[in-house]
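In C-alpha coordinates, one chain follows: the form predicted alone.
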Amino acid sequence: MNTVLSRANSLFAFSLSVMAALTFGCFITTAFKDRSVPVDIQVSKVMIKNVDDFTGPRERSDLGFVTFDISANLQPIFDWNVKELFLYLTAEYSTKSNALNQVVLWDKIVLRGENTKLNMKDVKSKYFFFDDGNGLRANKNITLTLSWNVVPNAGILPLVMGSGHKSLAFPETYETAKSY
(Lines of atoms letter the chains of each structure in order from A and count residues from 1; the text may use other names and numbers.)
(Lines give C-alpha, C1' and ligand atoms only; values in the text may rest on other atoms or scores of the structure.)
Protein backbone atom coordinates (compact mmCIF):
# COMPACT_ATOMS: atom_id res chain seq x y z
CA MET A 1 0.00 0.00 0.00
CA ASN A 2 2.52 2.66 1.10
CA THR A 3 5.58 1.23 -0.49
CA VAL A 4 8.81 3.11 -1.06
CA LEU A 5 7.96 3.59 -4.73
CA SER A 6 4.52 5.10 -4.03
CA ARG A 7 6.01 7.48 -1.44
CA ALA A 8 8.77 8.50 -3.89
CA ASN A 9 6.13 9.07 -6.57
CA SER A 10 4.08 11.28 -4.22
CA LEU A 11 7.17 13.27 -3.22
CA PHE A 12 8.20 13.71 -6.86
CA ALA A 13 4.69 14.84 -7.94
CA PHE A 14 4.49 17.30 -5.04
CA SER A 15 7.97 18.68 -5.88
CA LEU A 16 6.98 19.18 -9.53
CA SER A 17 3.78 20.98 -8.47
CA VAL A 18 5.74 23.32 -6.21
CA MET A 19 8.31 24.01 -8.96
CA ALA A 20 5.54 24.76 -11.47
CA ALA A 21 3.88 27.16 -9.01
CA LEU A 22 7.21 28.93 -8.36
CA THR A 23 7.94 29.22 -12.09
CA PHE A 24 4.49 30.69 -12.70
CA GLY A 25 5.09 33.13 -9.84
CA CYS A 26 8.39 34.19 -11.43
CA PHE A 27 6.62 34.75 -14.75
CA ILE A 28 3.67 36.70 -13.38
CA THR A 29 5.83 39.18 -11.42
CA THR A 30 7.36 40.52 -14.66
CA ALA A 31 4.71 39.65 -17.26
CA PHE A 32 3.12 43.10 -17.42
CA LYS A 33 6.25 45.24 -17.15
CA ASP A 34 6.75 47.90 -19.84
CA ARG A 35 9.91 46.92 -21.72
CA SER A 36 10.10 49.98 -24.00
CA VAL A 37 12.92 52.54 -23.72
CA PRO A 38 13.77 55.64 -25.78
CA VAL A 39 16.05 55.01 -28.75
CA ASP A 40 17.98 57.57 -30.79
CA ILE A 41 18.82 56.59 -34.38
CA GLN A 42 20.79 58.92 -36.64
CA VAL A 43 21.78 58.23 -40.23
CA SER A 44 25.12 59.53 -41.45
CA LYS A 45 25.37 58.03 -44.94
CA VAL A 46 22.91 56.62 -47.46
CA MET A 47 23.96 55.11 -50.76
CA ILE A 48 22.23 53.03 -53.44
CA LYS A 49 23.55 50.83 -56.23
CA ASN A 50 21.82 48.95 -59.04
CA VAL A 51 23.33 45.47 -59.13
CA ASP A 52 22.64 42.10 -60.71
CA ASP A 53 20.24 39.96 -58.71
CA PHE A 54 21.24 36.31 -59.03
CA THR A 55 18.43 34.97 -56.80
CA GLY A 56 15.64 35.14 -59.38
CA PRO A 57 15.15 36.25 -62.94
CA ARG A 58 18.24 37.89 -64.41
CA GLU A 59 17.22 41.43 -63.58
CA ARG A 60 18.93 44.27 -61.80
CA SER A 61 17.80 45.21 -58.29
CA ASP A 62 18.47 48.02 -55.87
CA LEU A 63 21.04 47.46 -53.13
CA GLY A 64 21.05 50.04 -50.36
CA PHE A 65 23.86 50.91 -47.97
CA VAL A 66 23.13 52.72 -44.71
CA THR A 67 25.59 53.97 -42.09
CA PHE A 68 23.90 54.83 -38.81
CA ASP A 69 24.38 55.72 -35.13
CA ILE A 70 22.34 54.10 -32.36
CA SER A 71 22.15 55.16 -28.73
CA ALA A 72 19.88 53.72 -26.04
CA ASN A 73 20.01 52.85 -22.37
CA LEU A 74 18.73 49.28 -22.07
CA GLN A 75 19.26 49.01 -18.28
CA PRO A 76 15.56 49.51 -17.35
CA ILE A 77 14.63 46.42 -19.39
CA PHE A 78 16.84 44.08 -17.39
CA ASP A 79 15.47 42.58 -14.21
CA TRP A 80 15.94 39.22 -12.50
CA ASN A 81 13.76 37.44 -15.12
CA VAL A 82 15.66 38.66 -18.22
CA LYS A 83 18.36 36.38 -19.57
CA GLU A 84 19.26 38.30 -22.74
CA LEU A 85 18.01 40.77 -25.35
CA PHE A 86 18.05 40.17 -29.08
CA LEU A 87 18.23 43.62 -30.72
CA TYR A 88 17.56 44.19 -34.41
CA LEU A 89 17.26 47.23 -36.65
CA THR A 90 14.64 47.04 -39.40
CA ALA A 91 13.89 49.20 -42.40
CA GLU A 92 10.25 49.50 -43.44
CA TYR A 93 9.11 51.01 -46.72
CA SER A 94 6.51 50.62 -49.43
CA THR A 95 6.90 50.27 -53.18
CA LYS A 96 4.55 50.04 -56.16
CA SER A 97 4.71 46.24 -56.11
CA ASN A 98 4.56 45.72 -52.31
CA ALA A 99 2.55 47.67 -49.75
CA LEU A 100 4.94 46.75 -46.93
CA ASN A 101 8.58 45.73 -47.12
CA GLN A 102 10.59 44.93 -43.98
CA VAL A 103 14.32 44.27 -44.07
CA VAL A 104 16.56 43.49 -41.09
CA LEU A 105 19.76 45.52 -41.43
CA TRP A 106 21.62 44.83 -38.18
CA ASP A 107 21.32 42.72 -35.01
CA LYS A 108 23.06 42.19 -31.69
CA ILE A 109 22.65 40.00 -28.61
CA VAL A 110 23.05 41.68 -25.21
CA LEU A 111 23.50 39.23 -22.33
CA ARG A 112 22.75 39.96 -18.70
CA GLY A 113 25.81 41.46 -17.05
CA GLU A 114 27.14 43.05 -20.24
CA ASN A 115 27.20 46.78 -20.95
CA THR A 116 23.58 47.84 -21.39
CA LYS A 117 24.31 51.35 -22.63
CA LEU A 118 24.18 51.13 -26.41
CA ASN A 119 26.25 53.91 -28.00
CA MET A 120 27.37 52.85 -31.46
CA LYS A 121 28.74 55.26 -34.06
CA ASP A 122 29.17 54.82 -37.82
CA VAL A 123 27.73 51.30 -37.91
CA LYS A 124 27.29 49.78 -41.35
CA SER A 125 24.49 47.41 -42.26
CA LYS A 126 25.30 43.86 -41.18
CA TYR A 127 22.96 42.34 -43.77
CA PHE A 128 22.30 43.25 -47.40
CA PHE A 129 19.56 45.82 -48.00
CA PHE A 130 18.16 44.36 -51.22
CA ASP A 131 14.88 45.36 -52.82
CA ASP A 132 13.17 42.91 -55.16
CA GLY A 133 13.17 45.48 -57.94
CA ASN A 134 13.92 49.18 -58.16
CA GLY A 135 11.88 50.38 -55.20
CA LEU A 136 14.69 51.97 -53.18
CA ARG A 137 15.75 54.65 -55.67
CA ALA A 138 14.09 57.98 -54.81
CA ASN A 139 12.02 56.36 -52.06
CA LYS A 140 11.21 59.19 -49.65
CA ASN A 141 9.79 57.23 -46.72
CA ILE A 142 12.09 54.53 -45.36
CA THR A 143 11.74 54.14 -41.61
CA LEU A 144 14.47 52.63 -39.41
CA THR A 145 13.23 51.10 -36.15
CA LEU A 146 15.14 49.36 -33.35
CA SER A 147 13.20 46.45 -31.83
CA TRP A 148 14.10 43.64 -29.46
CA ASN A 149 13.01 40.28 -28.16
CA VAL A 150 13.29 39.82 -24.40
CA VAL A 151 14.49 36.29 -23.59
CA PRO A 152 13.26 35.54 -20.05
CA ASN A 153 14.18 32.82 -17.58
CA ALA A 154 10.48 31.90 -17.34
CA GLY A 155 7.56 33.11 -19.43
CA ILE A 156 6.75 34.40 -22.88
CA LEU A 157 9.13 36.10 -25.32
CA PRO A 158 7.77 39.61 -25.82
CA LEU A 159 8.55 41.55 -29.00
CA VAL A 160 9.14 45.22 -28.14
CA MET A 161 9.68 48.22 -30.39
CA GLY A 162 11.84 51.08 -29.19
CA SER A 163 10.14 54.44 -28.72
CA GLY A 164 12.18 56.16 -31.40
CA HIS A 165 12.58 55.74 -35.13
CA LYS A 166 14.23 57.55 -38.02
CA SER A 167 12.70 58.27 -41.42
CA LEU A 168 15.02 58.86 -44.34
CA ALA A 169 15.00 59.27 -48.08
CA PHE A 170 17.15 57.40 -50.56
CA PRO A 171 18.93 59.33 -53.33
CA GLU A 172 17.48 59.64 -56.82
CA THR A 173 20.69 58.55 -58.56
CA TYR A 174 22.67 55.35 -58.33
CA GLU A 175 26.19 55.34 -56.93
CA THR A 176 28.85 54.23 -59.39
CA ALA A 177 31.85 54.06 -57.04
CA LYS A 178 33.30 50.63 -56.28
CA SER A 179 33.68 51.07 -52.51
CA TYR A 180 31.25 51.68 -49.68
Given for the second form:
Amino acid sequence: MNTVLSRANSLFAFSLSVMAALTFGCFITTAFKDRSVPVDIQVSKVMIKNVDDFTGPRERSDLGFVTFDISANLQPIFDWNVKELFLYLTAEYSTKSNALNQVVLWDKIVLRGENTKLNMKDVKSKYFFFDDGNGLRANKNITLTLSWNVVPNAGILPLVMGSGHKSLAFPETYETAKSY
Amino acid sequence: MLSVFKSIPTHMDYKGQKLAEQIFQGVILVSAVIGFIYGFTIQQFGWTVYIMLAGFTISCLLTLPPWPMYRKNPLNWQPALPETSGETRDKPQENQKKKKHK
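Following the display of the form predicted alone, present the structure of the form predicted in complex with its partner chain.
Full assembly next; the chain just shown is listed first.
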Protein backbone atom coordinates (compact mmCIF):
# COMPACT_ATOMS: atom_id res chain seq x y z
CA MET A 1 0.00 0.00 0.00
CA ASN A 2 2.98 2.23 -0.31
CA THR A 3 2.34 3.67 -3.75
CA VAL A 4 -0.76 5.34 -5.15
CA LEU A 5 -1.22 2.59 -7.72
CA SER A 6 -1.18 -0.15 -5.12
CA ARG A 7 -3.75 1.67 -2.98
CA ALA A 8 -5.92 2.35 -6.06
CA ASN A 9 -5.73 -1.32 -7.04
CA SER A 10 -6.80 -2.45 -3.59
CA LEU A 11 -9.63 0.10 -3.44
CA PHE A 12 -11.02 -0.80 -6.86
CA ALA A 13 -10.92 -4.56 -6.23
CA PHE A 14 -12.74 -4.10 -2.92
CA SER A 15 -15.41 -1.95 -4.61
CA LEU A 16 -16.02 -4.61 -7.24
CA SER A 17 -16.38 -7.34 -4.62
CA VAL A 18 -18.89 -5.25 -2.67
CA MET A 19 -20.78 -4.50 -5.92
CA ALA A 20 -21.02 -8.23 -6.65
CA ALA A 21 -22.38 -8.85 -3.16
CA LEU A 22 -25.02 -6.11 -3.65
CA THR A 23 -26.10 -7.65 -6.95
CA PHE A 24 -26.46 -11.03 -5.27
CA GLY A 25 -28.53 -9.35 -2.56
CA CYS A 26 -30.76 -7.81 -5.25
CA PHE A 27 -31.25 -11.28 -6.77
CA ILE A 28 -32.03 -12.92 -3.42
CA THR A 29 -34.75 -10.40 -2.53
CA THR A 30 -36.74 -11.22 -5.69
CA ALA A 31 -35.86 -14.82 -6.50
CA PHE A 32 -38.95 -16.50 -5.08
CA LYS A 33 -41.68 -14.11 -6.16
CA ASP A 34 -44.72 -15.35 -8.04
CA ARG A 35 -44.80 -13.40 -11.27
CA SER A 36 -48.23 -14.40 -12.57
CA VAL A 37 -51.10 -11.93 -13.00
CA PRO A 38 -54.65 -12.41 -14.34
CA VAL A 39 -55.08 -11.89 -18.07
CA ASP A 40 -58.27 -11.33 -20.07
CA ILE A 41 -58.36 -12.45 -23.73
CA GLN A 42 -61.32 -12.00 -26.06
CA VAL A 43 -61.60 -13.10 -29.68
CA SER A 44 -63.59 -11.10 -32.20
CA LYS A 45 -63.04 -12.79 -35.56
CA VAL A 46 -62.03 -16.30 -36.58
CA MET A 47 -61.42 -17.47 -40.16
CA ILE A 48 -59.61 -20.34 -41.81
CA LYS A 49 -58.05 -20.89 -45.24
CA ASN A 50 -56.34 -23.79 -46.93
CA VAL A 51 -53.27 -22.52 -48.74
CA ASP A 52 -49.91 -23.65 -50.12
CA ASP A 53 -47.42 -24.03 -47.32
CA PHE A 54 -43.92 -23.86 -48.81
CA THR A 55 -42.22 -24.57 -45.49
CA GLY A 56 -43.97 -27.89 -44.83
CA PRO A 57 -43.78 -31.32 -46.41
CA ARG A 58 -47.27 -31.38 -47.91
CA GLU A 59 -49.06 -29.43 -50.63
CA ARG A 60 -51.67 -27.49 -48.71
CA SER A 61 -52.05 -26.75 -45.00
CA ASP A 62 -54.61 -24.97 -42.88
CA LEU A 63 -53.96 -21.31 -42.18
CA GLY A 64 -55.96 -19.72 -39.37
CA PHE A 65 -56.73 -16.02 -38.89
CA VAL A 66 -57.65 -14.83 -35.41
CA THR A 67 -58.37 -11.26 -34.31
CA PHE A 68 -58.25 -10.79 -30.55
CA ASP A 69 -58.32 -8.31 -27.66
CA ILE A 70 -55.92 -8.58 -24.72
CA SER A 71 -56.11 -6.74 -21.43
CA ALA A 72 -53.87 -7.24 -18.38
CA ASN A 73 -52.27 -5.16 -15.65
CA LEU A 74 -48.57 -6.01 -15.56
CA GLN A 75 -47.59 -3.48 -12.87
CA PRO A 76 -47.22 -6.00 -9.95
CA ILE A 77 -44.54 -7.93 -11.86
CA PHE A 78 -42.11 -5.01 -12.17
CA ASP A 79 -39.72 -4.64 -9.24
CA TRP A 80 -36.12 -3.47 -8.92
CA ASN A 81 -34.79 -6.66 -10.48
CA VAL A 82 -36.93 -6.69 -13.65
CA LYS A 83 -35.52 -5.04 -16.76
CA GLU A 84 -38.23 -5.98 -19.30
CA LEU A 85 -40.98 -8.46 -20.09
CA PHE A 86 -41.26 -10.41 -23.34
CA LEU A 87 -44.97 -11.23 -23.83
CA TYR A 88 -46.22 -13.84 -26.28
CA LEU A 89 -49.65 -15.21 -27.14
CA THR A 90 -49.76 -18.99 -27.67
CA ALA A 91 -52.47 -21.08 -29.32
CA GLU A 92 -52.57 -24.66 -28.06
CA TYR A 93 -54.64 -27.47 -29.57
CA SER A 94 -54.55 -31.16 -30.51
CA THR A 95 -55.25 -32.79 -33.87
CA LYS A 96 -55.55 -36.31 -35.21
CA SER A 97 -51.93 -36.38 -36.35
CA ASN A 98 -50.33 -34.55 -33.39
CA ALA A 99 -51.35 -34.77 -29.74
CA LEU A 100 -50.05 -31.30 -28.78
CA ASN A 101 -49.52 -28.27 -31.01
CA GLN A 102 -48.37 -24.89 -29.77
CA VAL A 103 -48.14 -21.88 -32.08
CA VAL A 104 -47.01 -18.37 -31.11
CA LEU A 105 -49.30 -15.85 -32.76
CA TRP A 106 -48.12 -12.49 -31.41
CA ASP A 107 -45.45 -11.02 -29.14
CA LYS A 108 -44.49 -7.72 -27.54
CA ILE A 109 -41.65 -6.32 -25.46
CA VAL A 110 -42.56 -4.17 -22.44
CA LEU A 111 -39.60 -2.26 -20.97
CA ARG A 112 -39.44 -1.01 -17.39
CA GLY A 113 -40.83 2.50 -17.29
CA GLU A 114 -43.23 2.01 -20.20
CA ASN A 115 -46.99 1.79 -19.79
CA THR A 116 -47.69 -1.44 -17.94
CA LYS A 117 -51.46 -1.55 -18.36
CA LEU A 118 -51.96 -3.69 -21.44
CA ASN A 119 -55.24 -2.91 -23.21
CA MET A 120 -55.03 -3.87 -26.88
CA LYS A 121 -58.12 -4.17 -29.07
CA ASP A 122 -58.61 -5.78 -32.51
CA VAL A 123 -55.08 -7.10 -32.78
CA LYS A 124 -54.27 -9.26 -35.79
CA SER A 125 -51.78 -12.06 -35.35
CA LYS A 126 -48.16 -11.17 -36.14
CA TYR A 127 -47.13 -14.65 -37.24
CA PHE A 128 -48.82 -17.14 -39.52
CA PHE A 129 -51.07 -19.64 -37.79
CA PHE A 130 -50.13 -22.60 -39.98
CA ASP A 131 -51.09 -26.08 -38.93
CA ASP A 132 -48.97 -29.16 -39.59
CA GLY A 133 -51.55 -30.58 -41.98
CA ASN A 134 -55.26 -29.92 -42.12
CA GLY A 135 -56.19 -30.19 -38.45
CA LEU A 136 -57.62 -26.69 -37.87
CA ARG A 137 -60.85 -27.08 -39.79
CA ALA A 138 -63.76 -27.76 -37.42
CA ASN A 139 -61.37 -28.00 -34.49
CA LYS A 140 -63.53 -27.36 -31.47
CA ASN A 141 -60.97 -26.49 -28.83
CA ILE A 142 -58.14 -24.03 -29.49
CA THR A 143 -56.84 -22.44 -26.27
CA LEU A 144 -55.21 -19.00 -26.35
CA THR A 145 -52.94 -18.12 -23.41
CA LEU A 146 -50.68 -15.11 -22.77
CA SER A 147 -47.25 -15.94 -21.28
CA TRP A 148 -44.20 -13.84 -20.59
CA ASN A 149 -40.48 -14.16 -20.10
CA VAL A 150 -39.17 -12.03 -17.22
CA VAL A 151 -35.73 -10.53 -18.02
CA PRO A 152 -34.05 -9.61 -14.70
CA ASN A 153 -31.03 -7.49 -13.81
CA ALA A 154 -29.49 -10.46 -11.99
CA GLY A 155 -30.71 -14.02 -11.79
CA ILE A 156 -32.88 -16.57 -13.55
CA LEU A 157 -35.16 -15.77 -16.55
CA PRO A 158 -38.47 -17.50 -15.74
CA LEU A 159 -41.26 -18.26 -18.24
CA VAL A 160 -44.55 -17.42 -16.55
CA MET A 161 -48.04 -18.12 -17.86
CA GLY A 162 -50.76 -15.61 -17.10
CA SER A 163 -53.85 -16.92 -15.38
CA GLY A 164 -56.80 -16.80 -17.74
CA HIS A 165 -57.30 -18.29 -21.18
CA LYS A 166 -59.77 -18.25 -24.03
CA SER A 167 -61.05 -21.26 -25.94
CA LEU A 168 -62.31 -20.89 -29.48
CA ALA A 169 -63.46 -23.13 -32.30
CA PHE A 170 -62.61 -22.89 -35.96
CA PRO A 171 -65.40 -22.97 -38.55
CA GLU A 172 -66.25 -26.01 -40.65
CA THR A 173 -65.59 -24.48 -44.07
CA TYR A 174 -62.74 -22.64 -45.66
CA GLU A 175 -62.95 -19.02 -46.77
CA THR A 176 -62.33 -18.73 -50.48
CA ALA A 177 -60.68 -15.87 -52.31
CA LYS A 178 -61.40 -13.21 -49.70
CA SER A 179 -58.72 -10.72 -48.64
CA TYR A 180 -58.06 -10.49 -44.95
CA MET B 1 6.25 13.63 -18.72
CA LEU B 2 6.13 10.44 -16.68
CA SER B 3 9.09 11.58 -14.58
CA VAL B 4 6.96 14.47 -13.27
CA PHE B 5 4.43 11.97 -11.87
CA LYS B 6 7.14 9.75 -10.44
CA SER B 7 8.77 12.66 -8.59
CA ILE B 8 5.57 13.55 -6.61
CA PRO B 9 6.00 12.00 -3.14
CA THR B 10 3.19 9.55 -2.42
CA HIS B 11 4.52 7.52 0.50
CA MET B 12 2.67 6.94 3.77
CA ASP B 13 4.12 5.40 6.88
CA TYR B 14 2.90 2.02 8.12
CA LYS B 15 0.33 3.26 10.58
CA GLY B 16 -0.90 5.63 7.88
CA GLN B 17 -1.34 2.76 5.42
CA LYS B 18 -3.38 0.82 7.94
CA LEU B 19 -5.52 3.89 8.61
CA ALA B 20 -6.04 4.46 4.89
CA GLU B 21 -7.15 0.85 4.35
CA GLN B 22 -9.59 1.00 7.25
CA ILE B 23 -10.99 4.30 5.96
CA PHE B 24 -11.68 3.16 2.43
CA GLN B 25 -13.14 -0.17 3.50
CA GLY B 26 -15.42 1.59 5.97
CA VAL B 27 -16.59 4.24 3.50
CA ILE B 28 -17.36 1.73 0.75
CA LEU B 29 -19.23 -0.63 3.09
CA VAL B 30 -21.32 2.21 4.53
CA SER B 31 -22.20 3.53 1.07
CA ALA B 32 -23.09 -0.03 -0.03
CA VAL B 33 -25.51 -0.47 2.89
CA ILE B 34 -27.09 2.96 2.31
CA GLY B 35 -27.36 2.28 -1.43
CA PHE B 36 -28.94 -1.14 -0.93
CA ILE B 37 -31.57 0.16 1.47
CA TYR B 38 -32.39 3.20 -0.69
CA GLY B 39 -32.57 1.14 -3.90
CA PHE B 40 -34.82 -1.44 -2.26
CA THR B 41 -37.11 1.30 -0.94
CA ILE B 42 -37.65 2.99 -4.30
CA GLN B 43 -37.33 -0.32 -6.23
CA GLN B 44 -34.67 0.89 -8.67
CA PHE B 45 -31.31 -0.87 -8.69
CA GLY B 46 -29.74 2.01 -10.64
CA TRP B 47 -29.72 4.20 -7.52
CA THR B 48 -27.87 1.53 -5.55
CA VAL B 49 -25.10 1.62 -8.16
CA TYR B 50 -25.00 5.44 -8.16
CA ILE B 51 -24.63 5.62 -4.37
CA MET B 52 -21.89 2.97 -4.49
CA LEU B 53 -20.03 5.00 -7.12
CA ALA B 54 -20.34 8.11 -4.93
CA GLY B 55 -18.86 6.18 -2.00
CA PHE B 56 -16.05 4.95 -4.26
CA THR B 57 -15.23 8.55 -5.32
CA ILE B 58 -15.25 9.81 -1.73
CA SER B 59 -12.88 7.06 -0.61
CA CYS B 60 -10.59 7.73 -3.60
CA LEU B 61 -10.31 11.38 -2.55
CA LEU B 62 -9.75 10.45 1.09
CA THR B 63 -7.16 7.70 0.71
CA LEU B 64 -5.27 8.01 -2.58
CA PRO B 65 -3.39 11.32 -2.03
CA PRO B 66 -0.90 11.22 0.89
CA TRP B 67 -2.62 13.53 3.35
CA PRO B 68 -0.65 14.62 6.46
CA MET B 69 -2.78 12.41 8.73
CA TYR B 70 -1.11 9.36 7.14
CA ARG B 71 2.38 10.62 7.92
CA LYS B 72 2.12 11.12 11.67
CA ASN B 73 4.28 8.12 12.67
CA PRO B 74 7.43 8.29 10.56
CA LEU B 75 10.10 5.59 10.94
CA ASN B 76 13.12 6.46 13.05
CA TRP B 77 16.17 5.75 10.93
CA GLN B 78 19.59 5.55 12.61
CA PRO B 79 21.85 8.51 11.83
CA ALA B 80 24.27 7.80 8.95
CA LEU B 81 27.92 7.07 9.96
CA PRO B 82 30.52 9.49 8.53
CA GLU B 83 32.95 8.00 5.89
CA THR B 84 36.44 8.80 7.36
CA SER B 85 36.35 6.81 10.65
CA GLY B 86 35.68 3.58 8.70
CA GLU B 87 38.97 3.86 6.71
CA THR B 88 41.26 4.43 9.73
CA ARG B 89 39.91 1.32 11.46
CA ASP B 90 40.90 -0.88 8.51
CA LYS B 91 44.59 0.21 8.36
CA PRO B 92 45.80 -0.89 11.84
CA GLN B 93 44.29 -4.37 11.20
CA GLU B 94 46.34 -4.83 8.04
CA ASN B 95 49.61 -3.93 9.90
CA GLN B 96 48.85 -6.51 12.59
CA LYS B 97 48.35 -9.26 10.03
CA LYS B 98 51.69 -8.59 8.30
CA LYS B 99 53.62 -8.82 11.59
CA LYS B 100 52.12 -12.26 12.33
CA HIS B 101 53.27 -13.72 9.01
CA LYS B 102 56.91 -12.87 9.82
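Positions refer to the first chain, counted from 1. Because the structure is a prediction, the values reported are computed rather than measured. Heads up, when I say rigid core I mean the largest set of C-alphas that superpose within 1.5 Å between the two forms.
### Query
Core aligned, does the CA of residue 117 move at least 2 Å between these two forms?
For residue 117, whose C-alpha is compared between these two forms after core superposition, the shift is less than 2 Å.
### Query
Any CA movement of 2 Å or more for residue 23 between these two forms, core superposed?
No: residue 23 shifts by under 2 Å between these two forms.
### Message
Quick check: residue 163 between these two forms - does its CA shift reach 2 Å or more after fitting the rigid core?
### Response
Residue 163: C-alpha displaced by less than 2 Å between these two forms.
### Query
Taking the rigid core as the frame of reference, how far in Å is the Cα of residue 56 displaced between these two forms?
C-alpha displacement of residue 56 between these two forms: 3.4 Å.
### Task
Could you tell me how many Å the Cα atom of residue 8 shifts between these two forms when the rigid core is held superposed?
In the core superposition between these two forms, the C-alpha of residue 8 moves 4.8 Å.
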